[in-house]
Structure formats: structure tokens, C-alpha cells
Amino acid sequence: MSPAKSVILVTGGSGLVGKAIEWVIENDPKYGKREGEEWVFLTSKDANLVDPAATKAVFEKYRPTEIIHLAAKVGGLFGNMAANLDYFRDNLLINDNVLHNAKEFGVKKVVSCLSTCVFPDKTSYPIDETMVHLGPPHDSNYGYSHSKRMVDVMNRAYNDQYGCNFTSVIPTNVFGPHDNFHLVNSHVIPGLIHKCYLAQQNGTPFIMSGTGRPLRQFIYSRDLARLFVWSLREYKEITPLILSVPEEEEVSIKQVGDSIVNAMGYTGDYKFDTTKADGQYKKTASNKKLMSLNPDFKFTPFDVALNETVEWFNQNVDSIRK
């Protein structure tokens, strides 16, 4: 007898860490396509996840057996800060549609993606997976933050009542191929190189906000796709899950600078502007439960990563989200 038809539903299919899943799937001899599954990457040209007869509609037509679920409204700072209940309603309706049709249809799995911004504005770091719920989020986006911490609100409610196995992990900040390169609304790495492009392209100095000693944790989208996919099939708890790079691996601003201005074959002028804000020196998160889980995993070089996710900018200049 051939296996029974595993219907995979990656909801945000189209974004940075859906398009990387995507990669993995048909690229990766470890991670990828297993026979019998059928993965639908969905959009939100396919349904808006915040009206509940469109998500049903999406359910009755794929009858997912598992889901990896990334849908999500977000936004930069300025965007929450001004709009926080907005931030807040939509993303609860997208994950009370998409985990109550899970149960509802009676799909096997769900695994979630959170932030790390739900973890509380005030802590002690290393940040663990025992933390989330031990104080209020950042002010800027508590809309969007106590909106991530209701889906390992609902996963447990939905485990203990109906016995669904539902769960969530928690990446820290994510980049590679298919990023969103705008130079505001962007995230550090995408907005840097976009910045270093046009540097390039101009004939003028490459200049980045503050003195470039803050820390942070970056994962490569191909191996929180990875990860992502582990987790689907290996990770047997409720409780959310980080997926991070280890602590040692912390790299500061300045390093980012610094490599994308090797990756991207810079000469000119290359400076800090210490006039400007650092932001949070760190907030370094713990991988040990991860790594206690899946031992065996390899991370790619920052630097490799990096260097990558240039040269896809680099092919892609003219059509990316910039």
C-alpha cells in the first residue's frame, strides 16, 4: 500500500520565511518533499485569512492534513505605534480562522510562527521558551505582540479541550532571499544592502545609523525553513519552541556592515553615523531546548548566508520589494 496523501498548507507562502520553505522543500535532500505529500503554499491573493467564509472556502478546497501557519499583518515601527488595535483585530481573527477550521477539519498539526516581541520589554537574557508570558511586550507594538502570545494561548486551550495538537515556535530575526529590501520599512540586513547598493550605484558614501556595536541573533530563512519543517515532523510539545541560531553566534551591526560591504564588492566610503540611536544593545535568545531536540543541526555560516542572499538581491534588483 502507498502512504496515505499528506496535504502540507503553508499559509504567508509568498513572504520571506514561506518562499525559503518553499527552497527547502524542493532543494533539500534531508528536509525536503517526502513522498506522498503535497505542499500548498498559499497567498493572500488566494484568501484574506481575516474573513472566516474565506478561510472555510481555503479549507474545503485543500482539506489540509498539517499546517505550517506564517500568515500575518505586520508592519515597521511607525506602522504599529499608530495602529496597535488594527495590528491587534486582524492578527487575532487571521489565527482564531486559521486554528479553529484546523480543528474544525480536523487537520493533524499546526505549527505557528511567533516573534520574538512577544517576550516581555523587561527580562533577563538569555530569553527562554519559560518567559513569554511573564510580562507585558514592548509599548510600540503590544497590539501585534499580545496578538502572538493568544496563538500559545489557543494551542494550549485547543490541546487541553479537543486534545488537537497545535503548536508555535519563535525565530529571531530572519534574513535571506525574498526579503522586503525597502530602506524603511525593512529589516536591518535587507535594508543595509539595498542602502549599500544604492551607495554603489551613486558614487556615494555607504553610511549606517549609530556606532554598530549592538548584538543580534540572524538565521537564514533556508534554515529557519529547515527547522520549520523539523519541527512539523519531530517536535512532540505544545509549548513554543525558539529557533535561533546559538548564543555565541551573535554577531554586532557593525559586522553586518562590514560583510555586506565585502559581499557586495564596495569600495567607497564606509561610515557610522554615532548621531544617530543603537537601539536595545542585545536580546539574546537561548537555542538550548532546540539544540537538545535536534542535535545534529548545522547552521550555514553567517558570512555564506550573507554572501547568498546578496547575490539573489543582486539577480533579483529590479523586481524585489523594495
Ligand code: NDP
Contents of the next structure:
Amino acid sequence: MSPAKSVILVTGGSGLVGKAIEWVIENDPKYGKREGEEWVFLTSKDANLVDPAATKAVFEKYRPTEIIHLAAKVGGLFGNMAANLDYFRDNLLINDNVLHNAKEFGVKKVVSCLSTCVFPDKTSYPIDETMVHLGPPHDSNYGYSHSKRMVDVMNRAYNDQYGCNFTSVIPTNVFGPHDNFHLVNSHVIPGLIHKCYLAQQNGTPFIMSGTGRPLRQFIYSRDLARLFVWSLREYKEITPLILSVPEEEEVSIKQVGDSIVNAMGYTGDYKFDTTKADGQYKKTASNKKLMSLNPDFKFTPFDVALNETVEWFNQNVDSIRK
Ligand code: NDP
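Having gone through the form predicted alone, I am curious about the other one (the form predicted together with this ligand); can you provide its structure?
Up next: the whole complex, starting with the chain shown before.
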């Protein structure tokens, strides 16, 4: 067997997105592992990336040639509101440690992960890649959002000063196997799957908060994983790239609820508590740049992806994050 020519390090390898990349690397005929590649999936147990010495040690151990950088302190709305400083500092330190060592160790390419919360709170729609720095982000998680924006600033400066090929991508709402299914500190889809499961178990109604009218773009973690691998191999720019389903594939929260009820085979009482707030009506992002660069990419239909996620939830309900 010939030795690996490239060592691709995935930070945050145990999370929702990291696990999906691992799945794609092992299973996908087009985006899967290529000859000469060694993929390393890191967790916080391998290295606490907030710590400069631990980060340097893990680079010394694996000597990566390329990096997909996912690791981040990620939290729900209330966690962010209570600790904007912690989210700002931890993520700033993680990103600084990873990118600094990537430069020091001569890493050929880094694709870091931003989030649509980097975009200005007050903006026009659809949002596109040119708008990242055009106004303050939403107040609730400004610490996390600013730390993510700084990755784009660092990528530009590393390229200007040292010619580094460090870039970033911006996924919309992600869902899939290995998500965090906590009832409060989770994103909408995993939280609702768990709620519906409990309603089914306990014979109680499945109640959705709000009217169900808001629209969102959800990306299946395995599609996002394919796009991460494609970005590492093919995306040439330093500026960020939005990874999202098309604007026409926005789904309403009611459609999400209906699909969960179908996927779980839930037959009990299902209703909306319209006394609860809806949140922003829509946050549409444009995927025009992505589709101009990768026009043949096919997204998994929402219901197929949701069925796979619910199936995974049912099979792993005793051991999942919840
Ligand atoms: P998860 O919360 O599922 O996973 C986070 C990962 O980061 C875990 O592997 C965790 O390791 C690792 N990690 C956290 N803190 C540290 C640390 N101090 N040192 C080393 N590793 C650490 O996150 P997701 O997979 O959902 O998110 C991945 C990326 O995608 C993040 O950058 C996030 O901002 C971004 N993103 C996510 C979206 C979503 O909807 N989920 C939407 C847009 C962007 P361990 O398991 O050991 O704790």
C-alpha cells in the first residue's frame, strides 16, 4: 500500500456536520475517500482547540495537508444570550489557534465553517456572500456571530500577507443524524422530532410553537458534507460561499411539522400554539454562487432527508444527545 499523500484533518469531527462528512467519506461513490487520502476526525478529547499548546500538539501529531474546520462552541438562543463573551472568546481562540498552526505547518488549504447568523440583522433578501460585513448581526448572539465573521477577516489577511489558501463556507440550518435533540437547546427540526416522539410515547398532544408560517432553508447534513468535500477539492476563492438549497426550496415550519408527523407515524392530536412568538418570517439566502460553480449538484428532497433523520433517531434514541 502506498503512503497517504494527503492528510485531511476535520476539526469538530464528532458533531452533526463532522459525522456527516465521515459518513460521506466512507459511503459516497462520488465524494468519498480517494486514493492517497487519509481522513482524521478530531474531537475535543483529542485536543481542546481553545488551548494553543494542545492545538500545536495535534498539528505535530497528524501533520495535516488540508483541513475542514468545524469545531466551535455552539449553543442555543438562551445559552448565547447569557454568555456572549464566552462564545466570542472561545470561538476566536479556536479559530486563531487552528489558522495560525495551519499557516505554521504549511497546510495547503483550510475550509472553515461560518453560519448565516454572520449576516446583518437588518438586510435585504435574498442574502448573498457580499453582505457579510454590511451591518451589525442580530443582538442575541453577537459574540458568536462576530467571532465567525473574524474568520473571513483572517482568511483574507493570511492570503494577503502569506499567500495562504484559507477560505470559508456558510451553511443555512443543518439537520440530520447525530444532531443535538435536546428539547430546549436544539435547533428546530431535532427539537420537534424529540417532542413528537415524547407525544407518541406518552399519548399527549404534539404542540408546535407559533403559527407554523415562517419559512426556512434547511440543508441535510449529508448534502452539506458532500458540498464541504467539493469545496475542499474545487472552490478556489478566499471569500465565503453560501451552501444552501435554492430559494424555492424554503419550507414552512408547518411543512416541517407535517413531515415529522408522517415520518414518525404519529396519529395523536397535533396542533399549533399561536400564542407563542414566530420569530423572523424568513431569512432567505441565495445559492446562486454555489450553483454557478457546481451546477450539477442535486440536493436530497426534504422529505427523504427527514425520513432518514427520523429513522436514525428511532434507532439511536437511547444514546443520542438529548
Ligand atoms: P456540534 O455542536 O454538533 O459539534 C461541535 C463540534 O465541535 C464537536 O465535534 C465538538 O467536539 C467540537 N468542539 C467544540 N468545542 C471544542 C473545543 N474547544 N476543542 C475542540 N473541539 C471542540 O456542531 P455542528 O456539527 O452543528 O456544527 C459544526 C459547524 O457548523 C460549527 O462551526 C457551526 O458553527 C457550524 N454551523 C452549524 C449549523 C447548524 O445548523 N448545526 C448551521 C450553520 C453553521 P466534542 O464532541 O468532543 O465536544
